[in-house]
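Just one chain is shown here, as structure tokens, and it is the form predicted on its own.
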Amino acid sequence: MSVAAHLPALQVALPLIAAPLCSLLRRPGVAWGFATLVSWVVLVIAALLLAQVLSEGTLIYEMGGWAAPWGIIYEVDTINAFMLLIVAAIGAIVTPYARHTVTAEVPAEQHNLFYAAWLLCLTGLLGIAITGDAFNVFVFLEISSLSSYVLIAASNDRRALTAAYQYLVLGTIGATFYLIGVGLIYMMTGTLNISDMAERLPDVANTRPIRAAAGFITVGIALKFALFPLHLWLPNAYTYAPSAVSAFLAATATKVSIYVLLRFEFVVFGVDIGIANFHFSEFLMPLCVLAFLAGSTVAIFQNDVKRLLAYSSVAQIGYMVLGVSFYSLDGMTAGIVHLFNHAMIKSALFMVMGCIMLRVGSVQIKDLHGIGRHMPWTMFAFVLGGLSLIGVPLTVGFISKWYLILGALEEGGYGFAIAAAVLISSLLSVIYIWRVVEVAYFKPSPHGAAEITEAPLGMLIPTWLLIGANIYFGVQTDLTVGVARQAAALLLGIDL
């Protein structure tokens, strides 16, 4: 059998196996360097799954040869190889980006366990992404978790371990509401396999304890995901994680999260039993409205700049899942398209703050003061990046909303209403982008103050390859809107 055969296996054991080996070699620049590796050789396999997949259709990769129900098996079609992508692109992309600033905000002594947790961060959320059975979606959701943790409590700054403790209580929550939901959906099916379970729920779809089941599953997944208002973990988070992991996990983790919500909603409760018996709709989408309304108002008032992205994601994850919540097609490709785009929107914006605190050493505005002259490629990098958030055409942002404003305007009356307040939101979000343009170019820099030099390439280039796909993405659409609309035709059962 060919190595193309075992690709589902191998996106998951490679930096599964190399995690505990970059946790022996001592030299930093070794650890990253071999965590550099991984991470691109993760990308090449997650890109030909996908050009597979949209070959051939679904691919089914028994475990140990067992097949499903009894075994455990990976199951990659358009949707989960998409997250792949996604997971393993941004992984790729941070991962050489990481060396200058893990070098200045994380202890010498501990570089290489850094590399390691962040390697099994990584095999967590591709684990969560391919895999077809229930529990082993809480095994990686655990993986990818405990190591975040880790990763945010790595940084210099003390306020990191309260916001690591307070990320793992809220995320324990969540976890133990999905692996209740989980059980009680075992215990009147028999099975853990998402594909077997969707069949056998339909004769049980009524009871008492699906009904609870799905009431545990959506909230525990909306608390990982952080869906207002259960987001008070994101923003300490995002805050005071060394530069590298904000950049990751805000483009990662919660997207990840996203995709257990569709799977589960579209997959294993199916369509027409999720709108008819558990009202996700109704749940979902005043909730989402709120997101994005709260998290833009709430962020034109930070002063930290890694906050105010914080309280931006809060938002940008209200879009996502107003999509979701509409249940059409044009709805579903702008919340699954957005999980690519703000992935790389709001990793490029992250990225750029862990260039500015390389240099000036602090991410608050009063501190920004006529620093578009002394760092303007790191400046302009944000102004395209912010201009792609609020949604100007050209961006990826554009193409976000426009599918998400004609979604709502098919739901007619209070869809009205819905694409009026995501115009709203844009307009507050040109606010808080405005506030830190305004003292980078238009403030004059403080008397006396140290001299400023550009952040060094092993930054920028990355930073700028994620700018460049913004607008890239933002004009030629085939990929990523084209594989969104198949993935959300999928889930809605269309056929396109």
Contents of the next structure:
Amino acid sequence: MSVAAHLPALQVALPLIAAPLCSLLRRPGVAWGFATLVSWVVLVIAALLLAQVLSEGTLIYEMGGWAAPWGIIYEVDTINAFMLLIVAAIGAIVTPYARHTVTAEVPAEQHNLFYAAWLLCLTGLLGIAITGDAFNVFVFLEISSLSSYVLIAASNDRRALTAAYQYLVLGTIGATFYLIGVGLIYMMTGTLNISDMAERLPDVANTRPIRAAAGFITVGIALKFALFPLHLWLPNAYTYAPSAVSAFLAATATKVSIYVLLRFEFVVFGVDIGIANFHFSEFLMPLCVLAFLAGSTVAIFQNDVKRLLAYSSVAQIGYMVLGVSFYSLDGMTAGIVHLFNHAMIKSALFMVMGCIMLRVGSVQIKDLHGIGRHMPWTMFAFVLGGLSLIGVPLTVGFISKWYLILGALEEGGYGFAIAAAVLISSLLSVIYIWRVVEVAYFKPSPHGAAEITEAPLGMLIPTWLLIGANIYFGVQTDLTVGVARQAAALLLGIDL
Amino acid sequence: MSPEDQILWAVALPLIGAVGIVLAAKQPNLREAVTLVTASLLFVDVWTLAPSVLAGARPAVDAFEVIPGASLNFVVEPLGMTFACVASLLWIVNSVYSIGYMRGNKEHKQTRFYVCFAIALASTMGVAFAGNLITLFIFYEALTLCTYPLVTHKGTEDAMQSGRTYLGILISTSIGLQLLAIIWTWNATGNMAFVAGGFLAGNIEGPEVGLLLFLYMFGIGKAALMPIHRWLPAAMVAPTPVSALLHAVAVVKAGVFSVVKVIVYVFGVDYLAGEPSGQWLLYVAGFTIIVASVIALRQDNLKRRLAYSTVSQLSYVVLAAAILSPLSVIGAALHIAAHAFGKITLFFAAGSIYTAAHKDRISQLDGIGRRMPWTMGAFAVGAVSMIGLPPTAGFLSKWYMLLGALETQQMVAVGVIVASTLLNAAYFLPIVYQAFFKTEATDGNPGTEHGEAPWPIVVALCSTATLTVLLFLFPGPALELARQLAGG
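Coords for the form predicted together with the partner chain, given the form predicted on its own:
Once more the chain from above appears, this time first in line as the rest of the complex follows.
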């Protein structure tokens, strides 16, 4: 068999093996270089996999040659190939960026361990996306979670420890709920293979354990992707984590969890079964609306820009799940394409904050007076990223918003109210983005600011790559919307 | 060069000019030369497009897909042609004026000023030639964003406060209402391209028409219908060349231009005339005309009075479109041009007075006509055009609006036009009278000696005053374009 046939295994195995090797590299620069190299190879594999899936259809890879349902299989279809690409692409851009900020924010003797945890986190996220086995999802969920607790706590800022601890407690509850749910399904169907579960579930759909399983899994996963009001761990974690970690996790961790939700709600529990008249959208939709209204409102009152962006993430997660909860092609497309688009927007904005943290030593709004003059490239990146977050045309944010509103309007009646709520939330985002822009450009810089210089190229180039992607995919939507549409059709069981 | 290329160049030229201005930042003379050359090239590009459009051609070009199913699409139709011609012509005049003003007042950050100005013109061209709603929306938003740094140019707390009002109102209305209206239209009809006679008929009926019209009319915040007009007076904190070209011509005209486009090409005049739920617009526009005029009457700050006059004049265009008769649509199209020439002259005069005499209140203007005869002469011409008397362009547009109102028996509209004409006279003529016939209050202060403003300023304002008269004397091409618009 050629290497191409083993791509699904390599996608996960490569960073998994690289992680312990990385911990052996004592020189900080070498550990970083190694992690960067691995992240790039991972991206190449993800791109090849997506190309393969788009041309040949769903790939099934049997781990160790054991056929399902006895062995673990990796099942790559349009939607998880897309997820793999998101995670790998963000990894490949943020890892090279990380060097300067990690040097500044993480003690030097821990760099090898930091990058090892980094690669493990990447492994976990990729694994969740690629595997076709429900228990295996739990394993990778734990790998990514445990390593992200470490990554968050690695910061010099002591508040990061409490933030990591809070995340650990809530994350564990979420994972446990998920495991309970999977256990219940296993009890009823006797299988852990996701496709198998989907096949056998209709026979036992109307039983109490399955209903309980659906509840446990939905709530557990919602905790993981921080759906309002289960978002409490997120603002602290993103605020106090090292800058590179915020940029990486904000773009990937929550997205992958939303993918798991999609997989379970649409493939396992199925659209048609409608277990005992249970539609998760009925209770998720109002939560989503609350999420983006509350998230955006709270973001306005933040003085720490990283925390502001974190609350904005709470709101954006609301958009993604809202799109999904419409159960329609346009709505689902909006939700899935926003997974990709928001990853690019938020990662770019957190990277800008990393640049500012490095040079100014703070991301409080009051410390950003006149920063636009000292760091013109960095701040202009923030302006463009902010416009994308708001959803100005020709940026990715606009594409997401367009489909989301289209999806809402298709619902008729109450859809109008939801569309209006989405637009109100966009306006709130204008306010919180503009608070930063206004201070940075139109306030005089304080004394002593003269020494502040532009961020190093090693950080600016990755940041601008993502900003460029925000514009490029805002204009060239064939790949993103096209793939998202295919994935949406797949999940809804519609033939395009 | 084919007409299709010319369309793309009209958007690209100012953008290339903006890059040139950045590159020439260190040498002010070269930088200003870049602005002037760009403006001249744009003028040639746009005006050579006009003859074929007059002859009935409708050149169109697709750039790329913005969202699947809808492209960035440009189509030159009569109204857009008029708007582009006016804006590109006035950019040259305004650039000459800007050079005199910015240097005369030693303004800071002049490079940023000229760059934003060039980008604003590129956006204006995009609005003028937009072939569908999404293209119009994109350039409409771009115009808001690139004029924001011009409004906050001074960097003072006051300027920033005004900038917040400006951006807040324009962005919230466009994202909150206009975008919703566009997506609704797309969802209901599957179409976004402007079609002569409109394309809503048969897709949206009854009270929903009124609601959609509401979303469009208040979503196009740049048309400054009350109560969303407040951004316009706030924008007056900007340097005068910005108020003159952008907040009397490009930005506000982009607003009423979009209003006319939506009414003529999306709803369709006949369709809207048959829908009772869409009739409220006439009253809102009439209300805005009268109330803004009354507010203008009470302003002592010259630029603020001009701003409220603009709010009122913009609603003339909306009113003319809302009368929904072919004659009044001709009036609307003509008024876009006529008001542009007149109001830019008035703003130029205000800036000229500020530069030469450092005065910005009307109560200070006694006898200033003797010191600044050219400026105040031009001001008088602009004022006459605002009132709508011959021999100025304002007469023409008002004439057609009245004809249209009489034809459709809209007596409310006739009353509004007559009453507002009197109000216009009441707030403009006293200024002219003061300037020429009252004696200057010297307070025994000898330090107030001054003459005319720098020559670029005087040249600019005299040429726009001349244009106001010329448009009255030779209305042929403008009238023909307006007829083509109204004729479908």
